[in-house]
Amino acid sequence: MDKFLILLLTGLTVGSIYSMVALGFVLVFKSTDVLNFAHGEFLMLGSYLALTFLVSWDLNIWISILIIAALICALGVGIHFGIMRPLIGQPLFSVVLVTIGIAIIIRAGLLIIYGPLERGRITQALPQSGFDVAGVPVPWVNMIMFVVAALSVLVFLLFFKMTRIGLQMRAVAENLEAAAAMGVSPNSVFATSWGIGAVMAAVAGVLYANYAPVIDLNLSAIGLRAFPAAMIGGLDSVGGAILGGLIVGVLEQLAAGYIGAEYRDVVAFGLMFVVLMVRPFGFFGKEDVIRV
């Protein structure tokens, strides 16, 4: 029992983690239609930042996170003006491939400047001690990570239900053609959804830098593996977003745990498959009806 509660702590963890970066996929998907397969790099880039702002320069993390999430939310809105914005109603296609292009720029960057070899994750920003719940014992990482995690997840749903922004980009996000003539900029809104989703995921990189084991090029991975979080809860749902991460990240922990390690991607793409067979929407996601 003790293990399994084990696993099942870890699980939330991890999912918290996953239901950020699903929920920045959500949220570039839904604003623009386009799947960004460059957001476990950005989530690599808040990993490695943190490892130069908490390590190298002995910064405060709550401090540095503010600086890298300012940063890559420039990198993002930046993305979305140099290079989204030009490709706005070309072939699906082409638009995913440019993602995966700005993914290889960022890993290549990466290795240029930190090199290939992997580094020790960081220790000292946040305490490494625990506690124990009916005898099962509780890291204060992994209860900072789910509790900044949360937080950031509830500020951008109170941002997306209550802000003007958030209405804008929700009235996009349902009908584009409808919110353009009502006034609303849909380049603006797209600019936004990119700094966001970016910030979601920078934000995510930094809190794993602090539970990941090492800090190397094999983080982006951390992207894929938050894809079928995304696509379980459905593309356009922000509450299936942040449910599917949770689901994936407990699954993959209880497969690692009860099964082994090298079947925790089987799982959750596993579940992914299952889930789409049965409602290719996701379990949240709204299906197109089109009318002949």
Second form
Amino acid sequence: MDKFLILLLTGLTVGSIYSMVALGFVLVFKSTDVLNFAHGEFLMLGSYLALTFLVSWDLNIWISILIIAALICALGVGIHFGIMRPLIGQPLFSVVLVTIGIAIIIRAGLLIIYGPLERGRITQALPQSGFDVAGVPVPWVNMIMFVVAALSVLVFLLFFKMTRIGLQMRAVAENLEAAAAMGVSPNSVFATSWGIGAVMAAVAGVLYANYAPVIDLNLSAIGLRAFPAAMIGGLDSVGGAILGGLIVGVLEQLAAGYIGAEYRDVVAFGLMFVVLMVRPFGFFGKEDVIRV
Amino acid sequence: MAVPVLKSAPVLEVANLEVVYKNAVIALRGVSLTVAEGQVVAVLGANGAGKTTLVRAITGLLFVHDGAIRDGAILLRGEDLGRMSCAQIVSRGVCQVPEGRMLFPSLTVEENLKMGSMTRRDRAGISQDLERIYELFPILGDRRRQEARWLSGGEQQMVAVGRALMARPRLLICDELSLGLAPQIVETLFEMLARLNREDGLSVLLIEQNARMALEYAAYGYILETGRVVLDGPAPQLRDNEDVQEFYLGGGEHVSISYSAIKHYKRRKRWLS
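Given the form predicted alone above, I would also like to look at the protein as it appears in the form predicted in complex with the partner chain.
Full complex below, order starting with the chain above.
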């Protein structure tokens, strides 16, 4: 039973990171119709920048999160204006290939700057002790990671529901032409989506750098795990992405704990296939994803 | 083409407008029309005549469909709209009720209405106008928290009209306002526009297939066919015109069994909505 609880809590922690990443992924897709395969690289960039900020410069983690989020946000917005905007109207396939190209460039840049050696996780930024919940030990790192991720998602949801630009984002996702007819600039909405998606990935990356077994160039695989999370929830559902992330996180941990660590990905993607077979548009997705 | 006699300065002047899609398909071939301040003008035409293209060109939406203005000008009180973004055009007081309503289905009625005020910054004025829309259409007030997708067709069209009014337009463009709606609701909506026109001096451009209805409310009409204005004149004159009666009002008296007559009949039938 203890084992189950430990796995569940760990799963929720990792799942909260997946949720954030899936949320950003879905957000960009929802408003711009672009599947951003560089999303995991945004996260990895966040983790590597955390190495510089937290280990090399020994800065405070919260200040670092803000600065890194701002930097990667600028990168996301820059990618929209510099690369995606000129591609508007091109087939989805070429746009997706371009995002894969961006992923490769970020990866290469990190390899050049940080070298190929793997680093240990960051231990000096967050307390390394833990506390007990009903006899189950919970490390502070996990707790903080979960809380920050939950807060980020909450702030995003409030922004999405309450603000003018949030309303514009939802409107553009539903009907681009009608939103434009009402005087909304699709470009600023697209740029905002890229910016927010990048911020989510960056924050997740910094947090994850305190948790991951090692920091190396395989970290972007988390982006790939956000993919089943997003697909399970439904590619166009923000709420679904959040829930999907948690589900994937928990299932992965359970599979790793009870079956074997090498089954983690099998379970996540296996679930994705099953969900897609039963409900091709995900649990919360709308049947008609294509814009009319 | 006769130049319409204007009582006051024109709000909108479209001159020799030529629009192409994807650099290949010509949708408008030199369309000219004028809407005077405080006037209701109708543009009539069959499917594919170029009516919606005209609306897209005036409201800056051609880019969505890979269309472009190749020649001519669209002047709003002398200012060229052709190079402006949608946001600039809306903030200058031109807003549309798009064809097929184009609501945001999973947004609430109130959020849909608020989308009309995106170019405005005056919070107090916006909530005041919102209350005014609920006065104009009480049913929308009752449903303000409901998602727009669950409304009936007539209610959805009310939301679309209300949304456009939230932009405080000086020129309202209604694209196929009557399409697919019960006659009674169409009448209510047209009465509402007539009232806004009378009381607030709102200029209205009616893009319609329902010629009978449009010519009843409009002062002036243009008839568009395959991208050209083929006929224009004051509304009463158009109503009395024989060709218009035959093709657009369904009042022709030709009885024959020749093939051309059947073609005429078919063409006429489309207008008997």
